[in-house]
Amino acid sequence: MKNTIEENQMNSTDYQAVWAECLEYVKDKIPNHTYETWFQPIKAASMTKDDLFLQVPNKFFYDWIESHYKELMGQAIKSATGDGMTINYSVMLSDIPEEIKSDPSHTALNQTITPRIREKPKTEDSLTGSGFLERGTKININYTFDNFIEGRNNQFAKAAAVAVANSPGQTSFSPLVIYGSTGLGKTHLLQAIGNEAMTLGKTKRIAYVSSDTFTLDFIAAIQKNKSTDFSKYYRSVDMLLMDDIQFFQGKESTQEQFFHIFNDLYQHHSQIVLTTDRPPMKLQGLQDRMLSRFQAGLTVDIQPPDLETRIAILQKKAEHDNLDIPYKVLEYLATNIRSNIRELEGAMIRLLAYSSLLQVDIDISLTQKILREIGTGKPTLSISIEDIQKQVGKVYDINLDLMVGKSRKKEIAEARMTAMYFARELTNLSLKNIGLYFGGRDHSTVVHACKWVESRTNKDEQYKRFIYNIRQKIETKA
């Protein structure tokens, strides 16, 4: 009689390429540098029939991937192998450094988790019964308006999102257009309109998808005969939330498709909200008549946040997932990153998690590795210009006076000329604040400054050297 585990393991090739589609897939849904923070350090240990088992560095990985990324990974798992299976997670016991492998009293080494089961995923119908939406995207419970962030860069955005989910269809906010660059909160706001409205009961059926996901469904309608049940079904929905509409760019027939589920919904007073990277009239490869129509509602752009609202934002979620992290960390990385706030909140996991696999204490000197490594921000907290000039002056042996004054001598001006350099680099001034401070020069000077450092510093490795000595005075003293 053959032993029951032998039955049922599967080899080491079958559950490794079962976990890479799996990686593949999660790739492609999530920020890189999540991924690389989240999933990259996940080893596959093996597989049965109906689980796959999963190894994590610790118990806050487990806890963080099964809080924000568990209906991921089941999409992931059912993507790779076509169904559900239960993922059973345990500690990597390698990755425990061995002073604390050498205690067994030590609670590290205690940390192997329960495997928690997972239900498999059920088959969902669409309205129609024809099954080609199941790959439709869910509304996410945890975008809500409570938990949006607003500000100036904002609110009228936010404003207009509260309307439409308060009175779908009998605002003339329909269609509603959030436009924006990435990360800056559109989605938030177009999941939330469906959470409040839903909550309130204002409408029953809605229908949030991505351009990209109608598109595929589409295709597969038409590739199953079925694209008289695609239409219906999305005609027959009291709220459209549509993500990310500039996709449609170039796809004839989708857009044709949509220009008429589009009518019939304004037609008969659904609500329509749509998000796209660009103000509709900016928009490409997009029928005119399909602009026109975008335009016919009300148009409304989120700006990237001012530095109070990035603080509250990292504030707000550092409440909601019971981290204490010190107030001077969440203003460094504020401070350093200003245009994108999914890169802001990816740059706190990433420091979240190098705090608990190196178990170290989260500080500036370790948020400022942080920056370094995703290449993102300028430290600029404990770094000021006036720090630049001297740190410099220092190394030139020249006083503040020469270093601003209109002497062109060759030590004077190589000093300026580095300094200036040193300030584009270190802080997130302008080029023409940065000239204020050197006498009052424009920006094409310290654009020239700038380029005459980094040329040098190419060509010439003593130089290079010199440079790199002074930053690390000027990083050291400020």
Given for the second form:
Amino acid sequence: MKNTIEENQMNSTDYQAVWAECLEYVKDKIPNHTYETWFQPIKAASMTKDDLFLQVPNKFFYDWIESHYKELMGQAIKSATGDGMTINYSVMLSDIPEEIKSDPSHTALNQTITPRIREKPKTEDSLTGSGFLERGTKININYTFDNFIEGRNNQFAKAAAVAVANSPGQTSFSPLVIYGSTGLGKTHLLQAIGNEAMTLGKTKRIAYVSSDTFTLDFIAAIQKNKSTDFSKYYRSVDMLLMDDIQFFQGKESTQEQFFHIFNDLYQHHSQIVLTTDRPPMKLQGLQDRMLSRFQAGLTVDIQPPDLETRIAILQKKAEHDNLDIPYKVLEYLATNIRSNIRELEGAMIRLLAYSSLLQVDIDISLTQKILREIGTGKPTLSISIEDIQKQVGKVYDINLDLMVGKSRKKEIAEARMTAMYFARELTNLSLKNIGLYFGGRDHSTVVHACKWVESRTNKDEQYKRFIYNIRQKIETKA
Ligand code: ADP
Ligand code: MG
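Could you present the same protein in the form predicted in complex with ligand ADP, rather than the form predicted on its own shown above?
Full complex below, order starting with the chain above.
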């Protein structure tokens, strides 16, 4: 079997040349902008007699190309090889999000995994989960420190991550726990640690795994009588990067297993880095002894980025992907999507998609259209100022009349400023309108309030956590 694959496989210059010719063909047929957006990022992976294997950055690309350029692709192949060929797409491997991998409706993608993986000998008793047998394939080389934009919101987390990558297990930061809401760069930072440590040659064996994959693997290992192998594997690494440990909540026996592995690694000075979507002490259903182990290391948070950082992230992304998007548009996007970078990037991709589909320029009016679309049904954008006033009022124990009234008592004034700050952060209301909701105050009062909260969060770690907790309450309407 293996031989046939090798015989069929052409050498790399062949398929690179074929793909280059396809690109030439395509380039002449479509606008330059479309070409750069959808075709330039595609990589040829390999070729056999009848198949060409291409890699695309994400599933969205694949859908887009299949639905818009299938015919063009066919023509391109024909022109390059004089013959028809089947095109097989795969998502650049480490980029496939878990939810897509496990979603049966994406079978097309699941079947066309890269030949590299296809050749891997399949043993009868391989584990089912996406588990420790696939080690080494999980770190995404695109997540580096280099393209992680630093802002006030993540500076400390990044500094700790860099320190750990430079001296794994040698700092007092083990475990390093990184927490923050979804889409703020935890996974990026975690993987950047892995990439950097590998590049520097600081570690021999790294395991990157999310806690739910770990759980699935553990269950599969028990079923297959392989739990010793399972634990041996994790105990043999010198760096364990565990993503999203909130999924351990309530899973007693997996936690037990993790606890033993954790202790073992800890004693051997292996570096452990964990991420979670909330502060560790807020992880319910996690055993106390585990929590107290976390306290032995360092816990750092990532907050939502401010406007400048959001713009910088978009600029970096645009630059990295060779996209030509006017600054005004990036600024507009960054102003309107505030609390989640994943959504921010998603909006940018959607913008590109629309512009190439409709053959129109990327400008503010197209951006507004996109934002209106994304806005529908998204909980982050549906927070009302009343929600904010109510939640902040609860925390400070004051009612709405006091909140919007004239009192200058310290507690009340502070509650008011905090609510104004969140109104600015979490709604799309103008400063003027926010002022109106607070008893007809002036817009400069709102600006002052925001500055006050921001400067205090920068100085006072405890206050910062306090603000973080309020934000979570508002966002979840708890
Ligand atoms: P989380 O794991 O916290 O949910 P991710 O690490 O998956 O978030 O980040 C979501 C997206 O935002 C990723 O594409 C990531 O590269 C990007 N991102 C987040 N923070 C930054 C940053 N500071 N600089 C550049 N890109 C970022
Ligand atoms: Mg993540």
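Everything quoted here is computed from the prediction, not taken from an experiment. Rigid core (definition): largest C-alpha set, two forms, superposition within 1.5 Å. Positions refer to the first chain, counted from 1.
### Query
2 Å or more on the CA of Asp146 between the two forms, with the rigid core superposed, yes or no?
Shift at Asp146: below 2 Å after core fit.
### Query
When the two forms are laid on each other by their rigid core, does Ile206 show a Cα shift of 2 Å or more between the two forms?
Where the cores coincide, Ile206 shows only a C-alpha shift between the two forms that is less than 2 Å.
### Query
Superposing on the rigid core, does the Cα of Thr254 end up 2 Å or more away between the two forms?
Comparing the forms between the two forms, which are aligned on their rigid core, Thr254 does not shift its C-alpha by 2 Å or more.
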